[in-house]
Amino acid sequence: MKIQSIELWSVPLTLRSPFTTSFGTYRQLDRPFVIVRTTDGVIGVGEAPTLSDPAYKAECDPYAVMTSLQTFIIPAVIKRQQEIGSIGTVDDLRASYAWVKGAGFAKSGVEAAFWDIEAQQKQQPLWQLWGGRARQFPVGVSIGGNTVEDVLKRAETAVGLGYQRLKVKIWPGFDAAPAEALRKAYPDILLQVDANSAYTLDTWSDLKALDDLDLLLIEQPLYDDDIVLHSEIATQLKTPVCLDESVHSLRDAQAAMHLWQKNGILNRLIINIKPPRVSGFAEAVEIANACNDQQVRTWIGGMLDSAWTKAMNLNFNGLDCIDLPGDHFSPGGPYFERDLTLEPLSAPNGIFTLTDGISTGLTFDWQTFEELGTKVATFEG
């Protein structure tokens, strides 16, 4: 494809109900998006789902991810597109800005507009480019609440909506009291537990007094940054042990499976893939064929993404080789006050159909965009 132009641009999104996790409450979120539009007329939209801080990882602010894009990675994709005459496919791209050590949220909003015209530019819907196929699957719910009564109320709207995961936020103080409550108002769902690198080596055994709760997972109980201890401490539980923030990489990916495999424990690792964490969907493929390879579970978390961007997550989720239901939708309804497609997202009954339809299957909502939307930038082609 040949590059007319990419646009930076910086949209407030606002959550109709607060979201708590272990590092903060959310209201609301200033998300930057990345315009692509080609000399044939085909336009790409790409989001950086980021959160108002970095307190979940490095470079996942607006902030951090503004200035990766508008200073390095997209005048590199246009220094590499007047070097070689066009940026033909993802692999180009991606080649491009290979030099910028992390910014993998900023890397994967210019990722996401690409795959989004190469969908239109072949008729297809995202997922049959990724090796997908239309289907239906269960998916799931998180929810954020800081208290047992809040959490209980947010699990009820979601149960009565038919959905058939439910994950939960924790940290220290506030973790065995919200998963027995749920457990016991729901003794037949599907219940994991996500502490967002809340706990140290000094308050990690507290979790064991989950192990009796016949939970899917407890996701990223320590560090952001550590693999290895989370594999030692992995032998002490009995409920598998979900990385997330640690894994950025197939190479990281990589590396865990190696290291549950060698403490005799793989059938206890699952692996949650965030495609902005991992700089964008086609490392994300990479993971999950790779986590398959070795039977190791997967499924797709998300950041309070705009409906544009979890319908991108939803047809990854049409892999095969992502078996467990994902983090695709709000126990309320819709996340925002004003979402970004013309159509909403819905899952009768906690189950998703993807369809044939072009791309994301929703149309982008342009009126709503530049209503709410500043352009930062336009960098030309």
The other form holds:
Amino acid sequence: MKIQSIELWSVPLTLRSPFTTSFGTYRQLDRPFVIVRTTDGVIGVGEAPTLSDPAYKAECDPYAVMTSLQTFIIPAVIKRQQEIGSIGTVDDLRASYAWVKGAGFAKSGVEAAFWDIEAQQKQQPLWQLWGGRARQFPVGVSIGGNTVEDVLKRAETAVGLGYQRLKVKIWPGFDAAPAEALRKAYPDILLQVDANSAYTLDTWSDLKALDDLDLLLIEQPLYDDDIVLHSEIATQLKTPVCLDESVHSLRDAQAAMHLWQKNGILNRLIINIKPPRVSGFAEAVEIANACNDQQVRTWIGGMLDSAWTKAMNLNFNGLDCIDLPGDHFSPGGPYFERDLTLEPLSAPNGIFTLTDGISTGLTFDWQTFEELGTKVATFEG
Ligand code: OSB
Ligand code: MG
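Next up, can you give the form predicted in complex with 2-succinylbenzoate (OSB) of this protein, since the form predicted alone came first?
Entire complex below, previous chain first.
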């Protein structure tokens, strides 16, 4: 595959409903997009699903991602092509920028565009490229509200649409109340909570109040870069602890499995695999398989992604080794006022069905993309 050009775009996407986490409320998100054109006319589209600031993770903001892409990553890919003639595989691509430390979100944007190209060249859906099958699976929603009433209202809409799995954002002072209210309203629903690293060693024991609510998991209670302390507090909770922010690579996932195993609680480890947090789908697929080998349950998390990237994540969810419902849909219809696919994503009764459609299975909406977006830079191959 020979690259003709790589373009970097910035696209503002506006949420239909504000999304609140322990670290802030988001309404508009400026998204870096990478457009790769090959010399034989194939176009690949990849999004780096940034938030507005680095409050979730280092380098998950559009400024860091744009700088990394523009200054280091894309020039490294172009240079590699000049040296070896073409970038034949995603492995070649990753090798070209492997020397860049961190920058997972930025790398994932380029990698996604290459997967889109590879799928088109092979005339295959992404799920097939990644070793999955066109299966049906339940999907869930993530509720980011800032009062119990708001959370209950969002949950009611989601359950009304047929979703059977809810995740609610919590933080110190706003934890047992929303979780108890949801459990009371929906005694049988799959329910989980996400703290986005809002607790410390002094405050995490508040979470013991959630231990009798039959929760599926408690996600990322402690520090965003910690695995060891999570493995220790996990011994004192009946509810499985799920890692999100702490896992950046296959090695991190292996370290977590090692520590939970050592503590005799491996069946209470769950990993949220977010492709951009681990630098892209190649690493994400490796993590999914490694966890499955040790019977550690996984699910696919989201970053308030556009429908284009949600569709990629749903294809990834087609792998048989993914056990639990992922965050692919908003609790109340589409996430964005204007989104970037011609066909809306849908999951009737909370069940998503993969198709034989090439690549993501959806059509990228170039008109909306060009109306909303701005081209920031072009690199010639
Ligand atoms: O931790 O999963 C998270 C959104 C922003 C930052 C962090 C997280 C989230 C979500 C989004 O929960 C869920 C989705 O994209 O559907
Ligand atoms: Mg999370």
